[in-house]
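The chain below stands alone and is given in structure tokens; this is the form predicted on its own.
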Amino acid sequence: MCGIVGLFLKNDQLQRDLGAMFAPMLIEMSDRGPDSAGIAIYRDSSHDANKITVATTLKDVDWDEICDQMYRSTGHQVRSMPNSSHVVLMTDACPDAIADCVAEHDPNAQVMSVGRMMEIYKEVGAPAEIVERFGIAHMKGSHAIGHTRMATESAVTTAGSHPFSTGRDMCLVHNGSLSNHNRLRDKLIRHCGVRFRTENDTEVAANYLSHSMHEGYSLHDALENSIADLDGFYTFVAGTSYGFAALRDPIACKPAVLAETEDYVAFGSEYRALAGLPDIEAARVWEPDPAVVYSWKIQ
């Protein structure tokens, strides 16, 4: 079943309240996805440096010491921002080199995302627990996308949770199922050299989109192209550093609601996820049309 929420702030003055506005939206979708949850948050552009978000099994470690070792190994400064089971590493070093350094300390570490703005936090557990664990309600930023998962096609794991990131500052969450994902996975592996980390069909869709954008398409156009190339029942919400977008399949059997005011755009699998937002009574609220891409950009 799964639940999706998204919040895109058009009013910069609200960025300090992003987490406080977003956290209740995610928790409200708990009964649509009780086994795991995650959030992609866009905030604090690190300019020339990447933010590499890593899920790690290390506990009670000195990340400053590990960063010093990374500097000796790569020749690039690395700063760390630990957050529960994740750590954000900020550096202009090659992300693959940083991942190799982390793996020397934690072979089970998983890179969640790479980008200048985006950080992804996701874990197994109830959405309210995830919100509390990572301090989502206190985060500032320009926009956020979240997902609560009810696993139907793959195991309940951190890696299999949403959001999925397959490109810099790009993420995707998905409610539904794709019917041609195995064929598309094989095509992306054989013809595009894509590597997959999970059996989740959402990772296939995410790689399709990131590959399309690598080829020069905008997020909006990549989603429009996906209507012809992806079969199944789905609702997508995708994010980049410059905005976010939503799409329902041509049949549109999965629920979705959009709301827009002068200050924000909000998405929810159900209206109750949006009901607590400020001035929601004055918002334009509508059900997205089938096979229509809705997108917004940072001005």
Contents of the next structure:
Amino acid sequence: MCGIVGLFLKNDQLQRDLGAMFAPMLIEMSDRGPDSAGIAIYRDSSHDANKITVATTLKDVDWDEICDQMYRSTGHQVRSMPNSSHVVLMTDACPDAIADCVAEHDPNAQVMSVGRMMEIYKEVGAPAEIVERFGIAHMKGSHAIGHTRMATESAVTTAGSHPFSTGRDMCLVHNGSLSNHNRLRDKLIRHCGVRFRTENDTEVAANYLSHSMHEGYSLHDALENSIADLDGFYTFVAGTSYGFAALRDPIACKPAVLAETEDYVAFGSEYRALAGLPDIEAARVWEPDPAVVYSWKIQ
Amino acid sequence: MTTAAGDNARIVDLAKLSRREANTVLQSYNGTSNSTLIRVLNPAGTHALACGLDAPLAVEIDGHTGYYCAGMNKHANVAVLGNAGQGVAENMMSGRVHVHGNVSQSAAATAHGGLLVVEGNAAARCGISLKGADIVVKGNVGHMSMFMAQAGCLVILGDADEALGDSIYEAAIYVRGRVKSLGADCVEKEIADRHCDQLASLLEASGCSGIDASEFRRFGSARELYNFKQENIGVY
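I've shown you the form predicted on its own. Could you give me the structure of the form predicted in complex with the partner chain?
Let's see the whole complex now, leading with the same chain.
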């Protein structure tokens, strides 16, 4: 069992309230996934080519000084925005070069996401503490996806937490378990040159989707193709810089509720995650049909 | 905490009470013949509301509910003025549960008696393992509805998704719309006068006026799975 929440704003006026609306949704799903939690938030499109979110084990370090060293080795300015155990690095430098520089200081650092808009914060621990630690409730943005994890398939670690990001500004969260992930992982490694970081089944699905999008499919079409290629139980919610989508497996074992108003689209594993949203009484609330992709794009 | 409302209804407000406290108030009437009207406010998708009632109460829940609402209901008349989550009226014994919106999967699972009325759609596995209750869904039902249903009746005014009535026993299904596919051992059957009577009384009980029993098709068990067939011995 895991919990999923998502919030996609259709009304730009609400962007300043994104975190305040989103944080209680995630916390409400704590008992569906008390062992770890993660948040992907789309905000502040960077002027730089890349916004790189890194989970670091370094404490009390001077990121400005590390950024200066990165500048000297890459030739590109790097700005840092430390946030608890994570740091967001903004730069025109190549993300791999930045990751290498970070690794020199912190061999255990993990790149959470690369893109222009998306930041991913995830940790082992109670969802409410994680939301508080990263100050999620104060964040502005256009959309956010969150996950509370009760691990059934691989280890309880930061790397095994959701969301998984395997492409620029792309993320996936998953409630369920895939049964053909080993074979599909092999196929993606052998035929598509995809690299994996964990043994987690959701990372396979994320790589499947990001590879499909790399081939030219939209998020919507990549998810539609996944119905034939992924086997198992799943409710997925995925995000890109321009969109937000949800899909349940054809048997629909894992719960899902969608709500839509003129101002937002909200997803919750259970309705109670949505109950505190503004004007929810007037929203269209429904259970997504099995094997049907629901997607929205920023206009 | 209950307070008398102006219209003689009592109020149970989940903004002020925990779920357990609210259910304790509702269950305090159990075993009595008290027919009080109780309004439950601010349900906010809470699970297991109004469960285990055992008195002819009228309970009106003002919003959407979570899982297992009105589970194990006996005698009570529970109305949900919104959608209900998984397993609404599961294992109901008697009484009536009326959902004004949609219901999630496994509605009225294993219910032995009483009536569940759904104004909207029901998701997958509606009436799974039904044991004698009746269900009227005014919209559509999801896949595998009435899976292994043993007794009772499901009336669907809209359409039914895949594998309707899979492995059904002596329960009845009436469908007014289209059936995407039938499950194993579920077949269409003729409608005799007694079936029309049964259907008409369920339509009336669920407030469906102007709909005639002749608009429905009936489905039930072909009874081919009831006994082991010797010719299949090689499979084992």
